[in-house]
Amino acid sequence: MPDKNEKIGFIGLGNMGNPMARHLSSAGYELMIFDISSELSSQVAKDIGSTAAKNLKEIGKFADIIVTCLPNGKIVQDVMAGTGKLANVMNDGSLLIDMSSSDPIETGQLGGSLRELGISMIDAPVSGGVKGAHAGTLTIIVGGDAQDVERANSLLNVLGGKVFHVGRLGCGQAMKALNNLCSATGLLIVAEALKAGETFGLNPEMMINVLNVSTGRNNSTENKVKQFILSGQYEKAGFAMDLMVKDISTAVSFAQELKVSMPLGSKAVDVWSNALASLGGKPDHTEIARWVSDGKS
């Protein structure tokens, strides 16, 4: 059961944040929400019976726990310490839960700055996509001090089917980035295999049937190829390619800072970056398969 004494501020009502905020409201949390789109904030607040904050200052003064679900860590930094200056108005003893996908090293630095202001922080990025956000079955990967994670635990369990405390602050972000590097590389090689097989004369759907009962199966063969790629319904996958490129670039970047060689990871980043530049606009990440199929790789 939620702690009724903890007031929650939720910032970021995009494809992921919107359903997550709805789950928290349904669970009984006293909730104030904020998005850069005031129209969206007002509409969601009306739908779920919460309060829309007029500005960051209002939500900062209201909340005991702030949850950020934003496109990237740079925006989180800007909200907390840049133009938003949210940290300056948050109450002493408040907790920040960053559920965005951010840089692990920058997350640690932000947490150190907040600690000086009496504010605790955990990072809690998620895996499971828009479908998982709607279903409340996200995998939540948490980094931070044990007492802060324990404080957030009931809230996180409302949003996710599985919650993993993987280490100190920043470890959640590191694990999320590495997970997406594995996912992106898996999807890329499946796309290349489908292209080669189809060119030889294999039926793509039959290829997936075989892969899914063989050692070549992965998340993409099971949950993406038939559903979004072979059906041509790429946009329904719900995860933008630029976000995938950001996450896998983060993984390779912090590995390089640690002097860990990632030749395959680096190559995957190069290919995905080329696909994003070639496709233009805001393609879904599954459109990497269309790019490969069209012979652009």
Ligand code: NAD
Contents of the next structure:
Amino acid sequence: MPDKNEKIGFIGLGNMGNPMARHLSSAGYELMIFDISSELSSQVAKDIGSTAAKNLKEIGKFADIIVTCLPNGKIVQDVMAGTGKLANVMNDGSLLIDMSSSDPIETGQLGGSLRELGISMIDAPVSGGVKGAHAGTLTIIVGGDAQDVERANSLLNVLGGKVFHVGRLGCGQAMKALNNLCSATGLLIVAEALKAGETFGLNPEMMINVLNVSTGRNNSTENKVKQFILSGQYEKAGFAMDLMVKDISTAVSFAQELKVSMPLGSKAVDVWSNALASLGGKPDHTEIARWVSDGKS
Ligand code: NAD
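Which structure goes with the form predicted together with the named molecule, now that we have seen the form predicted on its own?
All chains and molecules follow, beginning with the one already shown.
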């Protein structure tokens, strides 16, 4: 059973954070929530029977553990130490769990500066998408000191059954970025294969049926193409393309810092970045397939 003695502050109530906060509330945690959109905060608080903080100061004073599920690490940094100054009001001995997909190196730096204020930090980015967040079946990839991970363990188990402690602070983020590089490259090649196959005269549904029982199958053939792409329901996938581009750029740039060559990864980042720029607005990541199909790649 989760340790319910710790009060939880949850920040970032978007596609992922909303269902995750809901699970924590249902599991019996004393929860305060916050989003930069106060309308969203109030709505979610009403829906899940929790309290919406009026500002970061209020949530910082309330919580023993702060969970962030924000668009990127720069925003986490800004909330904690930049304009938000949340770290200045957090209680001594409190814990930050960053469940956003953030930069691994910047995560290590943020953890170092928080430690000086008596605040511990672990990174715990997730995989499994909106579907996994709703089902409480996320894969959670954790980096940090063992005692901090142990402290977070029961809470993380509420959100996902597969919790991996992969190393020191930042390792979760490194693993997550590499996962998304594999995922994005897999989706891109499937989109290109569908375009070539269709142009040759193959039926795309039939192609997916064949791929899914053959060696070319991947997460996109199994869980994305029919569901969101061939059905034209791109936005239902619930993962914005700019977030995917952020993650795969993170992976390739830290590989570059380590002097690891990633020719295919770098090419994938170029193609995804072109798609994002050319589509404009805030497309879902699955729209890469429409862009490829329209001959824009
Ligand atoms: P989202 O854009 O739907 O939600 C982000 C939320 O953060 C929004 O509600 C926004 O208002 C809020 N926010 C932004 N700036 C803020 C600030 N300064 N203070 C407080 N709130 C602020 O994004 P999402 O899809 O929920 O993703 C959240 C994180 O999880 C990202 O880092 C993403 O890469 C990662 N992730 C997403 C998915 C997915 O399928 N959507 C899967 C795995 C990981």
